[in-house]
Each structure stands twice: as structure tokens, then as C-alpha cells.
Amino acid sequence: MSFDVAAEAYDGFMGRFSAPLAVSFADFARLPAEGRALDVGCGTGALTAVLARRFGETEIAAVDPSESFVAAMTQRFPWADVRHGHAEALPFDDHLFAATLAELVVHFMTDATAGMREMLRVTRPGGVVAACVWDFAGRRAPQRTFFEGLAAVIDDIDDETDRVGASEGELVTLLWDAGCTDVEEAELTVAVEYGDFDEWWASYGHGVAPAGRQLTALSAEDRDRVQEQCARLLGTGPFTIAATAWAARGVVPGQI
């Protein structure tokens, strides 16, 4: 799935999230030393900068769908090799990365398994590979309650549930698929505050990601009946909103 919307659009919408996670991912993957990262699914860059300063910037790629996210990234990163191009078909040599990670994108694949099995095509044997998705089965995903709020204007909501990555135990079971050894996981929180119940709605606007594109889809009438839902849910604010993800990381198999 490719994002057709601004970087700005995206940076205020989860960039605010995934810019923290992008740090305890990082953690949790207990990164080699030295060599080259790659960043799939780059979106616009917050698990891309954390990597560049662990690794060296010269050492750093990153690759979008999003033609527009692409752009952004050329420019934030003017020294990264960022390229246009899709987790199934990574447009890298083999065994290139010493680590090669996907921070909230496996769930928007168009086939995971292969976006996984690509993922260790690049990655050299002894690398790390990893990735980590909002736990949206289990309601702790930020969007948990813009979801509810929705569900009760109208039926039939897609609320990431369903998608691949969004329960325990399915990055696991891809990277164990994919041929890593040494799977782990873990859960990661993150917390984000704002200011007021108006901050948090205007960052659905911009129809970002599911949640964004069903809103915008609306009616007028139907858009304020679902703001009417979750300002009833959340208050006026000041709040904060806890967020938490699934994170898998493995092993190539094998010896440099």
C-alpha cells in the first residue's frame, strides 16, 4: 500500500508516534556494531534517522512506495540512498545490510511473506532483521479510539484488526517462515501527549492511513457525528495517548 498524501500530512498524523517507537525498536533489536541498514518502508524517515545516527550516515538506505514520501526523504536525507520501491521486490543486491528493519509496514504489505523473505534476501547471514506493527487486535493501537468513535456512525469500519503483524505471535511466526533463527518478540509502548481534544481530531483530517481515508469518505454530517463520539470519549484534553506495538526480530542464517 502506498500513502498518496504529504510527508507533513503524515508526520502530524503518526509521525508523532513512530518517531519515540523508532527508538525502542531499535533497541530491541539489538543492532550489530557496524555495516549498512536498511529502512523498509521508510514512510518519512523517523526509524531512518535513529538508524543513521547508530550506524553512520553514509551507511543508510531507505526505500517507499510513496512517490510523494520518497521525495521528502531525498531531502531530509540528502546523503541516504532512498529509493522508490516495494517491500516484495526490494531493489537492492543480496546480502547487502547488516540490518534490515520495517517499522509499521509489514501490516500495509501487499503479501508479507514475501515482503519478509525479501527483507532477508538483503540482509548478509549473522544480520539482524525486524519489524514491529500497533497491536490493533488487541485495541492498543493510537488509533483505538478514533476506531470506536467511528464504529458507532457507521458499519463495516476497517479497523486494522484483520491485517497481517496486527496480533501476537504473527511477526514471529513470518520471520521463523522466512527462514530467521533466534525469533523474539516483545511489546513496545510509546506515549504521546496533546494538548487538546482539537489537536488530536485535526490530525485525522488529512486522510492519512485507513483511519484518515474512511473519515474524509464521509459525509459532512457523518464526520461530525464521529467527532461528536470521540470528543465524548476523550474529553477536552489535555490527555495523553499510550500506544502499543508487536515487535519481532531475527537472525539470517549462516556466517559472514
Ligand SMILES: C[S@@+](CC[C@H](N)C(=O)[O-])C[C@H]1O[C@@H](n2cnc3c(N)ncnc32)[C@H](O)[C@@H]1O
Given for the second form:
Amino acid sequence: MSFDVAAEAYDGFMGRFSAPLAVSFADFARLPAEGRALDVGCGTGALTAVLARRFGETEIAAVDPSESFVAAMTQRFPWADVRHGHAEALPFDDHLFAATLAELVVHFMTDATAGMREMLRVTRPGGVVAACVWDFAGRRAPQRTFFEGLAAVIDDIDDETDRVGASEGELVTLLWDAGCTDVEEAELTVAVEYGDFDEWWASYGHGVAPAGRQLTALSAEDRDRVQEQCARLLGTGPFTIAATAWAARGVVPGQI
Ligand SMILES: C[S@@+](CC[C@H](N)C(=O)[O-])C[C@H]1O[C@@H](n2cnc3c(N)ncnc32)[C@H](O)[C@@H]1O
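The form predicted in complex with the ligand is what I need now, so please give it after the form predicted on its own.
Next comes the full complex, and the chain you just saw is listed first.
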């Protein structure tokens, strides 16, 4: 799925969640002490920033298919090796990285099996490959209240529950099947505060991700109805939205 939106729109929508998630995700991944790290599907750089703090700025590479995100990344992280590309055909040589991570990306890959194999290919033996995806199937993603409001107004919504990696154990299976050893899974939870309902609602209005896209495709009348439904569910605020992701990490087999 393409993310042809401004970096600032993404930051105000999912970036609020992906920034704190990146810290827990990197902790969970038990990153090697040194080497290079790759952020696959880097978006606007939430995880890139964390990896840079842990590995050092000059050791970081990032890749994303979105032109607007790659442009923003190049400005924000001029020292990083930022490239345009897809997980399914990573534009990097074999065994380059000590750690290759994908935060909130697997469920958007057109071929998650190929994407995961590519993540292993570019990682050195003994290196770490890790991924995380919101628990859409368990209704614990940040967008769950929005999807509830949307479903009350229109039929056949895409609430992302069927996407690869959005259920317990799916990322683990992908990592094993790609050839990782020592695969482990965990739940990662973050909480984000909103000053009021309007702040929360505005973040959906920029057409970011399946939630924002479905909203902006509606008539003005239906948008108002979704807003009313969501306001009924959330109240005027302030409130905190907690969200939980499934995360899995594995080790690339072979001699270091
Ligand atoms: C929800 S955003 C996550 C961005 C970032 N990792 C974060 O945690 O904020 C999903 C990202 O995956 C990227 N993406 C979509 N399809 C992809 C693919 N096949 N390979 C790599 N990245 C992809 C999108 O462009 C977008 O930047």
C-alpha cells in the first residue's frame, strides 16, 4: 500500500504511536552491540532515530517506497543511507547489516514472505531480524475506535484485521519460514495522550493509511456521521489511547 502523504501528516497520525513503539521494539529485539542497522519501511523515521542512538548515525540505512517519506528522511537524517525501494527487493547487498527491523510494515507488504526473506538476505549470520505489527485482529490497534465508528456508518470497511502479521503468532511463522532461528514473540504496548476529541479527529483527516483514506473517500455527510459515532465512543477528552503490537525477533543462522 502506498503512503503518498506529507511526512507531517503521518507524524500527527501514526507517528505519535510509532515513536514510543520504536523504543520498546528496539529493546525487545536485543540488538547486537555493533554493526550496521537497516530500517525497512522507515516511514518518517521513528525507528531510524532509535537505531541511530544505539548503533551510531553513520551505521544506519533506511528504505521506503514512499517518495514523500524518502524526501523527508533525507532531510531529517542527512547522515543515513536512505534509499527508495520495497522490502520484497531490498536495494542492498547480502549480509550487510547486524540488525534489520521493520516496524508496522509487514502488513503493507504485497508479499510478506518475500519481504522477510529479503530481510534475512541482507543481514549477516548471527544478526537479528525483527518485525512488529499492531494487533488489529485482537482490536488493540490505535485505530480501533475509529474503525468502530466507521463500521457503524458504512459496510465492508477495511479494519486491517485480515492483514498478514496482525494476529498472534503470524510474525513468528514468517520468521521461522524465512530461515531464522531462536524466534521469540512479545506484545508491546504504548499509550498516547490527546488533549481533546478534536485533536484526535483531526489526525484522521489527512488521508493517512487505510483509516484516513477510507474517511476522506466518504461524502461530507457520512464523515460527519462517523465523527458523531467516534465522539460518542471517546467523549470530549482529554483521553489516552493505548495500543498493542505483536513483535517477533529471530537470529540469522550461520557463522559470524
Ligand atoms: C505504518 S507506516 C510505518 C512507518 C515507520 N516504520 C513507523 O514505524 O512509523 C508503513 C510504512 O511501510 C511502507 N511500505 C509500504 N509497503 C511497503 C513495502 N512493500 N516495503 C517496504 N515498505 C513498505 C510505507 O511507505 C510506510 O512508510
